[in-house]
Amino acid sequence: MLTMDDFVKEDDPILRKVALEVPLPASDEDKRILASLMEYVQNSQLHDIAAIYGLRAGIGLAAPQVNVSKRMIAVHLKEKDDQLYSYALFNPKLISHSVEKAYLTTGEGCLSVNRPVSGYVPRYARITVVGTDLEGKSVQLRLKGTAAICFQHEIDHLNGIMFYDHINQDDPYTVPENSIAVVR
């Protein structure tokens, strides 16, 4: 089981590298790593387990955050309408997006960043993502709201981009042009 000890910190060079594609069909080792990413995000949201193991709560995780430079992400979150988005994907790719932007009113955080970072992070309001799940099936997802923001955050990790790279450095609370606020 992954714990906070397995996470690299924001100054680790692996977080600035473009991660490698995972050869498909995935090896047993790559499946094990991807399953462990999902296990972490699920466990981190269970108060009792998180307290026992000292897990910081998270809704998404990318392999580079645990020192594996491969294109793998796990997302586990419930939207306000109780719709569950729970996906572990190899080689996720954003294939289309809206012109309209969105941002979380609370800002974003990251399990590899152990400090508060203030500001709005402009993201696409609606996206389509493709990838391959643990069973080797192709997945296509049309996303909006927190789910769209989370997937973009995790895919950014695969491209060596940190969430705070998107924040306006001169005025962190600048509302992105042509955007909607997402309340979590």
Ligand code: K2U
Contents of the next structure:
Amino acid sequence: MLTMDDFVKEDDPILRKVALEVPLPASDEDKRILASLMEYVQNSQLHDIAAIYGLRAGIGLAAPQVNVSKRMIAVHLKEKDDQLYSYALFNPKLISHSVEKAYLTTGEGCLSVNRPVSGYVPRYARITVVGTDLEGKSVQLRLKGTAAICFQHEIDHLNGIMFYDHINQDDPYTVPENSIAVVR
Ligand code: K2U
Ligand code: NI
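Can you now output the form predicted in complex with the named molecule? The one shown was the form predicted on its own.
Below is the whole assembly, all chains and molecules, this chain first.
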């Protein structure tokens, strides 16, 4: 199982690379890697396991964060209305988005960044994502709220983008124009 020891450091160049498409149908090795990303995110949300192995809680994870420059992400989170979003995807692609933006009122963190970074991160409020799941099925998701923010955070990791790249450096708590606040 993945632990924090498997995470690359914030200044690792792999986090600034554009990750490679995963050839489909996925190899057993690529399936094992993607399943391990999902396992980490789920384990990190189980207090006992997280405490035993010192896992930082996360709601998403991208392969470059564990030194694999391939287009794979895992997301596992419950929205406030208790709807569960649990997806492990190869080659996720954002195919459309709203004009309206959104931002998490708490700001964002990152499992690859072991320091607080303040400020609002402008994201698209609603997105449509396509990808391929571990069973090889095509998946199309229309997302809003925290799920939309999380998928954008993870897909950014596949394109060498960190969440703080989006923060207004002059005034980090500038409310993005035409945006809605997402409260977790
Ligand atoms: O990719 C990662 O580093 C995992 C992030 C993803 C994320 C951060 C901010 C907003 C949305 C997604 C971790 O989940 S950071 C820890 C965390 C935990 C619960 C809620 C928000 C962030
Ligand atoms: Ni991150």
